[in-house]
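Have a look below at one chain only, the form predicted on its own, in structure tokens format.
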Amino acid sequence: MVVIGPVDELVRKIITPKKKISFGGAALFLKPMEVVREIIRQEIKGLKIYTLIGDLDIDLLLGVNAIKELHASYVGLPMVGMAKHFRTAIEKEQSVVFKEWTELSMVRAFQAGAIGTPAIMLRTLLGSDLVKIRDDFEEVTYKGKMYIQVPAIVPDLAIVHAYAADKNGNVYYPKHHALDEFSTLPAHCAKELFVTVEKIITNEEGRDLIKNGQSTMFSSIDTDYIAEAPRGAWPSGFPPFYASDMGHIMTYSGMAQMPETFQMYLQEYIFGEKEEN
């Protein structure tokens, strides 16, 4: 049965310390930012996060010490610069266990988790230095050929932001977009799925979307929790409805440089006003 409720109540119910979570979105698009903000408000710590391409979501959570272990192929602020708290946590403080992946190896690990196999073999990692630093990447031989075997990713919970959901728990695309796979991929491998949406619609409105050529992003069978969060991806973008707020990202990047100004950012944008209009 799909549970529909407010973001804060669902975060309090389902996101707990040490939870293994995969985030949807990538490169300042489709990020579940309202959930990220609520995790910070509720001071949840010790999380194990999987994200193919991390940006503001990951940097914010690292800034408040919410992440214990991070799996990613990249973390930064595209078109703006480095992610300050990521670099501090990994390079200086070494306060977070960082598991680096290539983009392709992480995609394949998500896919392996989705189909229920414990690992997948790749040849693209042969010769990569990642094999030297990842003790869970193993060299194996199959029919005379060498492969690198990587473990499947099976998070406890996936969190994504989407367009709309009906009262039955079906989640809909506004229209298909090239970035959609960045949300569906980390969702299908997880044990549970939490979706924030721009709006809750009636079942009839959902049927009208299907009649007009749209489709479901996740069926009610896939979905476990839904919360309405208008502009819930902000300041990342949600095409075609709003673009990434690069002015805000630049503001964040500047304020993240010093502990004092980062605290000012948190007070204004996390604990104060939830978003700009």
Given for the second form:
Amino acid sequence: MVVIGPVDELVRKIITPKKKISFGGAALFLKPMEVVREIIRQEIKGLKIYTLIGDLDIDLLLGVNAIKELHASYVGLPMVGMAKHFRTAIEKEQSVVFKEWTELSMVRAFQAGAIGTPAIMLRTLLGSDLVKIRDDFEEVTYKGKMYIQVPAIVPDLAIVHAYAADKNGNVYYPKHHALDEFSTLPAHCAKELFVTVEKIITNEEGRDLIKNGQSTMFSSIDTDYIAEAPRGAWPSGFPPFYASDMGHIMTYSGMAQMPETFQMYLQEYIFGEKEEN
Amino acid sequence: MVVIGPVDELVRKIITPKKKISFGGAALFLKPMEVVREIIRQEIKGLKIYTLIGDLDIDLLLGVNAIKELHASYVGLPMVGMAKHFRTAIEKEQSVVFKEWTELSMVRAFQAGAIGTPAIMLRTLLGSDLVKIRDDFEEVTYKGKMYIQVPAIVPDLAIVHAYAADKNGNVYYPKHHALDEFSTLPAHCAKELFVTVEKIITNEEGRDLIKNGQSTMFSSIDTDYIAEAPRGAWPSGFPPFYASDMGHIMTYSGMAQMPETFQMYLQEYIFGEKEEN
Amino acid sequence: MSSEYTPIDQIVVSLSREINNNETCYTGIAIPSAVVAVQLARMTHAPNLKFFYGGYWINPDLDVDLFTIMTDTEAFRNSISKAQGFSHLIRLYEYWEGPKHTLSFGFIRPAQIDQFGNINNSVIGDPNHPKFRFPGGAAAGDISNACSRVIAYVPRHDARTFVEKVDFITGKGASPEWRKRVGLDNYTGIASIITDLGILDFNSPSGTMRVRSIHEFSTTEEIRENTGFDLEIPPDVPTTEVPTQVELEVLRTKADPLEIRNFDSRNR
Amino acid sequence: MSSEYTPIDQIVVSLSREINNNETCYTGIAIPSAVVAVQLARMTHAPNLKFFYGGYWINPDLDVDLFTIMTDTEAFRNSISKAQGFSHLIRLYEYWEGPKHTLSFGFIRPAQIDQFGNINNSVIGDPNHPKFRFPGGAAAGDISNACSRVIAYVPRHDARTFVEKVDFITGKGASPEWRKRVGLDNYTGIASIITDLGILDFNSPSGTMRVRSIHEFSTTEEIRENTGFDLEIPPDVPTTEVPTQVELEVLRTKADPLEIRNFDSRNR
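Same protein, different condition: the form predicted on its own was shown, now please give the form predicted together with its partner chain.
Let's see the whole complex now, leading with the same chain.
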């Protein structure tokens, strides 16, 4: 049965060091930012994070040294610049083990995890030095053709942000958005699923959404934990409800450059009184 | 660019002996029956057919000896009885090579074909004698665990029936149907896609469907050939538009028992004047 | 309403009692008694069962007959807004081997079954030139390794179906040792078999098939005569609990008013 | 409207001219000049280009700025009913290696590129303890083996970017012999590179990088000085065709009124 509760309680209960956690969203869209902030507030460390395209979520967590191992195909602030703490953590502090994937290989590894196959062959990795440095990427031959076989990703927990959830645990997101599969990919492969939503609705309201042409993004079979977090993806974008807050991302990018200003950012936007976004 | 034309012309043009062809639908739902009938009218033989769950489509084609090799997890007339010509072709005439899959292994082989991976590992086939008689099913070990690896299915052509297509080649089917993925699975893995539709609509009508909450079942990128075939799935069902015609399936089942009555069936329902269904 | 009941009524009621509340399952659409048994369970002792139907609906409206949903277009439309949730066929196939171990049980109607619970829905005779070609296993070969347990049913218990050794293994049986060796010990395979004569399982000392109970209208001798091998019949084998008045009434008026279950007695 | 144009204008216009009508492509969202070039091509010589945007829309409405779609919720809603089609992100990922060989071209903005067209968007120095960590390749490592050809662009042509041998191969270069050997000969890898100094390709006798044309505001010497290896410059190397009045007007008023392309000059 799905557990519905406040973000802080659920984070305290289910996010523990060493857990393998995948994040929904990509590239400043649909990120589970309220959970990221709560992880920082609760000073949880030692996480192993999987995200297709990391941005503010990852840079914040690296800034407070919460991540021990990171898997992604890209970490940066698209249209704004480099992710400062990502560089520092790797180049100077060597405080994180970073495993780079290509976008397609990571997508295939998520898909393999979801269907329960332990590894999958693809060809776009051929010729890449990633194969040389990743001991879990293997060159194989099938019927005389070369492939790279990558292992499935099976996180202990997936965390995604979505539009609404009913009391049964069905999760809704309007059709004709561009990006929901950036969240279902890292969710379907995980052993447990934690969804934050803009709002919790009644089962009847859920059925009305269905009648009006929506489908469920996750069914009650998929979800384990649900918390209400209005504007929970902010400052990443959540189309069609709110855009990526590029002004805020630029502010962050500036304040991330020095430890002192980063602390000010944390105080103002994470530890301080929660303001209306 | 998509080619839009009459069923008979397109069948003449693209369905040739030895082609590997996958059929959409399953178990008396969403079968491309008008194309099946046209294949019989044009006396095309020597086909290699892939279908997850075969029924009237396969039994008709086997009755006129059109299939040389058949891949499926089941061939029968659900709720009605055995598929007469399927049994005769295998037990008596040995006129068809039948390759049995399990449902999941065939689904995985379709999925592997769609993503371009040449083979895929699964576990539900473990212990099955299918592994012993299929030389393309291979027992493999990955990280100490046993799997059966099955080859991807990549048909030359997929044939499916859907609701509507616009002039650009976008294909529509209402949301909240149960069964569309029985057609997208065998379609996405194929090199070419032939879609029959209840009706051809204008691009504007297509956009109206989108505005009213529908999505495209296939995009214009996917489709190669489109033909209008009203009630083209009949007598298989096409929810929510028409139900499986169980009365007709029972009639067929009866008439399939003897060569003479089967000829009468062909005359009346396939070679005869097309009647209003 | 009559309290008389048919063998197929007993089969459906017994199938339904194998289902526990709060489990998750799906059924194929070509095994009518299983679909009816799920409906009966949901209407009686298992209201919280999570049930996929048609690979899409989760817990479709109990007021709508499941077969009507698939054959009546208006009922299909109405059912949409009353289900407890919606999934996708592709997602259902993910559950079979996915990380969550979602499916509690599935159903199989075997054409042949042997003393170890191996089932054959494929062929009799040489697989390449079979004497008899069954329709094929569909998911039968998969679900013994994808659902925590499998509930089998056989509408007519006879020695052609219950054989010492199946001609062909479409789906692996209970075989706990084999399951342990290949790492499938989370999946017990066939846990029970409901027939028109009794209920069978593999809880014998040797792990081969035994009689768990005998329906009130059949006998030890009948089961023995109609089984092609020596199956264990405990001396104190009980009589199957007969269908209750409530079960029969729900079955006849709500779970299966169209008597879809009788397709199983006609077609084998 | 001024006929003066900036180097980034030349880059976008040259990128757009690499696109042929009736091809199929998608772009990532973090390479702004590529997105703008696709819009420009669709508005000028390639109206039938099939273009995925955001992994979902096919041929979004030309009247709506693509970046506005993603950041303005009302524009997002309106754009839905005007696109030429819709697909799914998952389906787009299928096209990368699926049976249809769908994608004609893709774009890469390399952090390093060498004389063979190998690109590095990963690290400088020891991969395990890098001196410099780039954001990562995202799809750059995939698309050279998934799109028929790749069009690269470099907003600032310098010797740190154009190196003799990349520190790390994130994505394999042109290398026709290697492609033949591993069975990737349907994919040519990087076919052309547009920089702020000129256009480069691999059509030299040795298959290494050569200058195809030089922008009217730059020189042979400039290119040679800002390239970390000896690249081939044919004696009769032409001047790049300058942007036409029509191209500049469409670019400024319709394809990129918000000057998103300038993000590429600011961030590298």
